[in-house]
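Next up: a single chain in structure tokens, the form predicted alone.
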Amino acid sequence: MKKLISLFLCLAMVLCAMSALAEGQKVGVSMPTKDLQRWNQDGENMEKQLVEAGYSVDLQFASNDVQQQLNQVTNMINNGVDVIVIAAIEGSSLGSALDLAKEKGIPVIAYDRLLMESDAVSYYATFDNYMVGTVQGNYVKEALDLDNAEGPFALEITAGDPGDNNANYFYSGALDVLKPYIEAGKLTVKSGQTEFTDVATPTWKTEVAQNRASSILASFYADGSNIDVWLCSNDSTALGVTNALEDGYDGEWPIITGQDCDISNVKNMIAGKQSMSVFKDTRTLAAQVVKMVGQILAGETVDVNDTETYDNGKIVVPSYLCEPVFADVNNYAELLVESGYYTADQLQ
């Protein structure tokens, strides 16, 4: 028992200690909108935890405009941040801002999005991206039974952001999997559009979304035609395709695949309306994010386990992946209610 209580009293001098020198360090932190939910959920991860590890938080959103964000980081550093932590609207819009980093010597980490053409990117700290895509396109080949099934499978694709580096990661996965069964003719795309170019959806925003889909929805399903499947790269962009299936399109509903478990989703995967969608718990990121930071500023080896696959132009990046998973109307309470992500009550 002594053992015991002399163990806490010493982790407890740990932390006191640690939360001594983070005392007066600064943070900032840049986010790119408050439009969509998960941006909201990683600001306020990430403030609470590095709060409650002892330093000072400067949070910005940047309302989706680059110029906002730009100024917002420029301001960040001249400020005297620390260490900056940047989630970027477009990955190759800040190298004036990195360069000003560089030169006053702010370690700078990478959130979610990599930073391009830039070597002032100290790390990455995001979700294993390719293997988003990878969960995406599985969950597909097994709700089909695509290695047995006859086929032929109908297929459209709502593909990310062009200026999100991670939209081709996405992408990229999803396809892996599924570029054999298109060109066994398992699975046909009616529209012909597979390539990312044609498929991308510029700001993820669900009303671009929306908007393509009606016109493929008018174009080549309006003889009643059934979609099997309907490959969206996120939760946004799956919303604009339900919305744009409720509004023209009577046939059977189809696999709709997304990412990021927002509420809309998670209710619209309740009702039948969206089949999955990759949950990637921003709590555990923005814990790794919080453990990065501390371990910068304490000159400590900072983990990462990958320094290979991220290059931006410039530099490969040392980069740390989580691992997604998937949530489903099977598994969804136990993932995000039980685990505190959620309460029942917002997914009413």
Ligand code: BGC
Second form
Amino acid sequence: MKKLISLFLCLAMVLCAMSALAEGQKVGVSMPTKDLQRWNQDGENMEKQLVEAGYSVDLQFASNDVQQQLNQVTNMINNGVDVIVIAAIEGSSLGSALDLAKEKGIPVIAYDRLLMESDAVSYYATFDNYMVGTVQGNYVKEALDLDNAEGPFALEITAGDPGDNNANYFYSGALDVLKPYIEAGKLTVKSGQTEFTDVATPTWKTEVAQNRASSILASFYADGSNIDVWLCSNDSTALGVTNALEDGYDGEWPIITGQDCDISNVKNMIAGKQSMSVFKDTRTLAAQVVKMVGQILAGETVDVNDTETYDNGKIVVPSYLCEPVFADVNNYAELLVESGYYTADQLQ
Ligand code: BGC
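Let's compare: the form predicted alone is above, so bring in the form predicted together with the named molecule.
Following is the full complex, with the preceding chain placed first.
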């Protein structure tokens, strides 16, 4: 019994010492924007979990303005944060701030989006971005039964922001699945726009995706022909495409893919307007990053599960990839509501 009590005392002392250690330490968290739902959730989850672990937190959002993010990150470094976590607006634009972090010996964690062209990036935590694309591509393949059906099916593609390294992975993952069917003529792209540069959506903006989709609809589908599938890399672009279809398309409603499970898009899934999304539980990513922060500051080995994929142009950044999960109208309740991610009311 005595042994048990002293074991408990010991454990309590270690825990106290750990949180006392964390208490003096400050983590800077830089998020790209409050405009898109997911970054608000990422910011909130990071702040909550870091505070629970005993750190003080400087959380800033940068209104999708590259200069603003650069200033915010520079200020965090000058104000003496111990670690900095950054989800970049534009992966290559924070060079001078990253150099400063390196000079001051402040570890940098790239959050969700890789920081490019810098050797000052210590770690990267994200979801498996290529897998997000393959989940979308495989969904289309199965929904249209591309191996057996005769087709041809009409496809259009909307991808993400060229300044975001993730966007290419999403696009490549999906296209690696669908390209053979495009080449075989089973999928036809009437607009002729299939290259990433043609289908990209700068800053992932809904309105930009909507305008491009409207112009494709007016130019290639005004004769009443159907679109069978509109591959969209994420939910903000899927929303733009959905709006454009609602405004200027009379054919059969196409398969639309997405990513993030944003509230408006989950509502669209329930209403039958969006076919699927990819759920990236921001609580999981935040927990992984908080763990990384703790390991870095304690001088422990940092958990990574990929040391090959993410070359940022200067170094291959050791990464932890969380697993994205397929979501549709059949599993959203379990995935999103029962898990406490959203309340049922939020999705009404
Ligand atoms: C994220 C996606 C998100 C997109 C737009 C990407 O970097 O990985 O989850 O939809 O940015 O914010």
